[in-house]
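Here you get one chain, nothing else, as structure tokens; it is the form predicted alone.
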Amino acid sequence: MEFAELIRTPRVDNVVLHRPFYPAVEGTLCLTGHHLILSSRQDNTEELWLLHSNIDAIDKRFVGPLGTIIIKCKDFRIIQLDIPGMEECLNIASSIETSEWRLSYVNKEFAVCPSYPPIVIVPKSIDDEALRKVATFRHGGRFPVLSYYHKKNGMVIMRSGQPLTGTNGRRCKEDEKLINATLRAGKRGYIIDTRSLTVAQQARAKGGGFEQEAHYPQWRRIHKSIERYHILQESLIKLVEACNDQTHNMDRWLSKLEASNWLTHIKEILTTACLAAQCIDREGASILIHGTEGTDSTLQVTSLAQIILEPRSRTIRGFEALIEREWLQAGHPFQQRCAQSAYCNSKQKWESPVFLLFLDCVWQILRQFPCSFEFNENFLIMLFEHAYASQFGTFLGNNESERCKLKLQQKTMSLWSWVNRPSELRKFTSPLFEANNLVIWPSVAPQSLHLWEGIFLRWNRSSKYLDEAYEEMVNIIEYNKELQAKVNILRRQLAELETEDGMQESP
């Protein structure tokens, strides 16, 4: 989650600016990352570039249609910006509010949490030293940290590990200030505990545990059991020797089917990411997700929560974005969960196919909603071959700290500098993609659930007549895009005309 992504409208004309000394300037204001920015076509006229970093506090007040916001600055100064329309003017002022977020590098060289990056985003009123306590508190060290901040109503999804309770109730006060600290005034928000409250409660004996309603008031506890570990890697092997069985018997191969329940957990994610989307989008209310680690199934439903919510994350660098920030950022253990496939005899206790159930619920909700991702299939089906086995860095070792050591960033190449050449984006980008700003609500219904044969059955049976459909389709698309710009142009020719011929018929 970046600063950039906070920004709800980067731009607005027609701004005036009010500052000591200087006569009033209309012109563009411009919000980046870091920046504040009011330049202006009038001669002689200076730039304003107001770090964000260096506002102190903000007032906004409205006269009709005008909106007004007075920065009052870290060196003294008092800037007004007068601003026409309302939601533009509360837009702007949301994104420059500097006191609900901040950049920690209280992990810096991974100090902290070895599975986090040197760099996260926590609530500002939440110093260091409370961020230390809490990582004590966290299974792993993984204390909350911003997942995801919702544009649309100002709502976040945080991710964490589990709290380390234990059989006493133990508690951080440090934790709950955390956490409470992401609610709006008057607001409840929801923590989604991906275990079962059985396997929670369970928990409790190994020094784990969940968060106690009584120390969390402001807060509702769900549970969602996803499943882990090994139940994840037999059901694999089960789908894939099911995929594999050539005696053409319809009934063997369906029993086969549905006793890998791998469509099974395909639902049971889904579900639960669309709760949490729910939670967000329709009820307005923030959230906490965990597991035990909070590196598995949290960053699943993390994940997929956002691909509902956030049409950027629907597109190729979006989506890249996304596994970067979500997946290899937050500490997904790569190395230990695609170490072997389906075929290995060899039983590990770290393996599980958690990656590859994510991008199979991608392809789920892409089959749903064609039109709304520009990248296809078989951008989903390269991550996976290069997750379980890769000539790039990109997904080796198990979390940040590990890459670092290992200096992968200088010995090796990123895969995204391969997949972003312009000669391979295209075989990785969908002809059906028309931008949809919309939250999509996909269908968790069984019939909804398909068995992803571009992955499962790809080497069992031959692909050629479903390529060649789909070389039809481009072709079609084409030629209709083809059409469409001719079209364009010859209503252009033919309102020319005509108003060429009411100039003549005009006395």
The other form holds:
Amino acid sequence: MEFAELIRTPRVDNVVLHRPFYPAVEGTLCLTGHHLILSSRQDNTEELWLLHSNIDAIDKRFVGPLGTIIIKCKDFRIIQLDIPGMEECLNIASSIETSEWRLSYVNKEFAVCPSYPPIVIVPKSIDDEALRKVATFRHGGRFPVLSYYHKKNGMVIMRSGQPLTGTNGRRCKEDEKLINATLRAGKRGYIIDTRSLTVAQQARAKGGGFEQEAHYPQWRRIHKSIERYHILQESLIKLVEACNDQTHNMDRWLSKLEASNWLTHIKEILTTACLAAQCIDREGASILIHGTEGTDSTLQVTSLAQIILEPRSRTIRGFEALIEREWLQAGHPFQQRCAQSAYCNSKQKWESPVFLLFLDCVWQILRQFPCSFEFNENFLIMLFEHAYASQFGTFLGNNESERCKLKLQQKTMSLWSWVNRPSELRKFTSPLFEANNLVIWPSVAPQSLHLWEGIFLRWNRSSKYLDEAYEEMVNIIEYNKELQAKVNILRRQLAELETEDGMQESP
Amino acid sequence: MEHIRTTKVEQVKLLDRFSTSNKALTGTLYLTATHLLFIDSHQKETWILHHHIASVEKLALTTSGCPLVIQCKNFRIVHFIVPRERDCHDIYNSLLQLSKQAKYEDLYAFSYNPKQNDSERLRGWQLIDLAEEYKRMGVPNSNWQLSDANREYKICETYPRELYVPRIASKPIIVGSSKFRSKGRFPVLSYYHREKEAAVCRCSQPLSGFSARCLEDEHLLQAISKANPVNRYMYVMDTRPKHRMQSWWATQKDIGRIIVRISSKIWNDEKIRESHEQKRLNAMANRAAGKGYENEDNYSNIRFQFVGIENIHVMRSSLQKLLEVNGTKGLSVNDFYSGLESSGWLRHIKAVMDAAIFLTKAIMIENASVLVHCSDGWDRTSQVCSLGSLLLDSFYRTIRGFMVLIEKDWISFGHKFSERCGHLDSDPKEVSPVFTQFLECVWHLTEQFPQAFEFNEAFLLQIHEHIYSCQFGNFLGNCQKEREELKLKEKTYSLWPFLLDDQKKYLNPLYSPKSQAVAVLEPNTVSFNFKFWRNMYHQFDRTLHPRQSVFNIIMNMNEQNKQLENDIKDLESKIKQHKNKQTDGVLTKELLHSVRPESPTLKTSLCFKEQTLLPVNDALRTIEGSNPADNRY
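Could the form predicted in complex with its partner chain be given as well, to go with the form predicted alone?
Next comes the full complex, and the chain you just saw is listed first.
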């Protein structure tokens, strides 16, 4: 996430400023790199110049379309801004609030955390020295970093590796400070551990562990259990095997499908992502997510939560950015996980369809909200294919550090540069898409989850009739657009003729 | 209404079936003569027809009130909490009475009044004309004729008056055969394939016992096979499965007395032959009990084939198991699939589908006529004949054609709707979801062939709704004779014209008449093609459905396209007139203002007020009901 990107609305007109003992001032609100400025743009009236760093707390309220921001300053001053249009208000607020965050180059040489990118976003109040200390306390050096900022209410998703508490309950003051720095005064947050409590407890014996409530009193820990590694790989193998045998009778097919546990994993991952999104959007609480390494189930959850919360991540570019950010930059070891798929006999323990499960979860949400995604199923299938085998460099290597060493940017082509060509994009664009700004809550009931036929039955049956039906659907939509355009042209034409007639008649 | 003691209860809570947060809507419950109505604080109405109620249960009193759980035949389950136990008890008792009527005349259809006059009503009943349908198929013709043998229901009470039989089958042969067949249901024509000149016939099982023969019956079968000029061989499909008789079989000490003649003339595949033989053994066991199947030795030119569809009792308990599993709160994926498996439901659906495919292949590939029967020939036989016809003939895949199909193979041939649907307070062992299974098979076909059907899922759901609603006369009674005695055509209305009036709702926007070129559907019945029909069994569980329906969008867009096409025509003609006028210098004022601005509002039909079919959003792209509290995370 580019920092500058977060300043969305640099200027808003018709803002009313209320200050104690002063008459209200109407004017234009501007945001600069350092200041919030309100000017009436008239002579002899005061302008308000407020340093971002002076802002201690911000409240916002909506009364109808009118938004109100109350800014509480460190010098105890309290001012109120009435801003027309809620949207602007949100943008302004988020622009201001991100002054709580900064970019850190502490990992420039990949020395602090080999699986992190060179630049990460961290709380402003935490300096690089502290980050280095926290890195020694987190698995793989993966100190907590910002994964997602929810503009609507300023809550965040952070992710990290597990804390290395070990059996004797080690703690790290800087870690506690870092995590708490993400909370507003009086707010509580949630730590979502993607492992069950038992697994997390067992991890202590190997030097890992989880956050003790005593040391993180403002945080509530929730354990979920998302499976990892070979369990997922076995699940995939069983599922593919079941799908490939056409001779199964009904009972056998259903029991094989069940025994593969694939949809159970889907449900578990989706449920955890929904829970994370719920904490952010409904409870107004920030969250930290981690499992063991923070490179697998953690990323499934952080990325899916963004699909649910953030409309942009449901567009093609947004989804590409999400994959870049939450999977490639975040250090999901694609090389290891996708080395082999369901048919290979030599099973290595690090092979695991983590990314495929993520794509499957996205597909499940897409099925439930077909109009909320700019891309279609083919886009997801294409990504699956390229994650496992690709002529592009994008999914090579296990993290940024490796990709730098391999000089992939110089030596290979990026998948995105190919995908984003208009001729390719057309294949991946959903004709049903209509952007909405809503948070989308999928159903995770077993009756709502489906086997992803486009992946698992793809080579086992003809999809001729389904493809033709899809074509027909596209035709109807395109025809609709054509007709509407034509009607508009004709209406205009008629209106012109009518005015001409009118003119002829009047003399 | 003497059964209604309390007509209105306030402060009633309606619980969400799948929500764990015990989220509830508070509102007022009304009891009318025909419906139970709940209006919540947002003025949203939930209508439940008394006839739809399958069971009412009063649970133990809780602190918040008295829970009342109502299960409906359309798979709606509502959970009310009534504040005072007395009110709850009154409603409970009333509903028990109202949902189980003792006589037909008390059913809704006899009081339902859609404000039509007698001639409109009569026209409604004449909408579907089976004589026309047989004509469309190509009968009567040189081989098939209309028989008047059953004109007065003298031979078979459960058959219609008009039956088509081979021209060479004389009346004595028909009468003789009917005496040999269970309930007198002798072999008659169900579908005639004009192009192949092959026939689908139906009947009940022969009462053959171990050795009994019936020459007339043998003659009739021979007449059927002779009516096919291309292939003299005909298939006799017994739709029953083998293991139904296995318990009986096990008790027989003298199995050795029964000589099994292994026949391999049909099947080369070893496996199929084996199971075929086993099925044969079991039917043979049935035959020993006095009922049975045709002995190939006595009938010339027949090929005997078993397909394994279970009986009504198995189907009933299968559905019960399925519903139990799916009703569980917080159901896990594994429990769902193991429940789906152990219920056997999809296995049964597949069996029906496979049977229909067998029939289709016999006709299309071997050009052979087929005679289908089960025991009485009104359940499994109806399923197989109707589904087979649907695969063979694209007419039945249109809205009107589907109505004709139901009239033909289900209503007229005496599928016992009233008993199977439990319209009256009668033997619960006669209730069975046989017709529901047929609809589900059709739904599976629409999934595999999205462009082959003129109608959509909502059409199937609406029909399902009305086989239980008792609002229209079509499905009342168990056979045509009974319907005539009830004077349904004078006293009730037919469903079909109402569905046709509302046709727009039921059109499949992707339907492509060009797919009629693919006249015969060849579905793939690999197990993974069968899916749980969520929109049927969870139709009313809003939270389980996709929040945006592609289908609705396309449907509306299709409608809009038609409107736009008209608008374009309008506009073009107006522009043309204007141009002419400009040259003529003549101006007609009214034309200027008559451009239609918006599409006209669609006529909404009053008679379907109480149903919310597919409760997906009506508004195009809203995400109604998308709420984390609705889901369990």
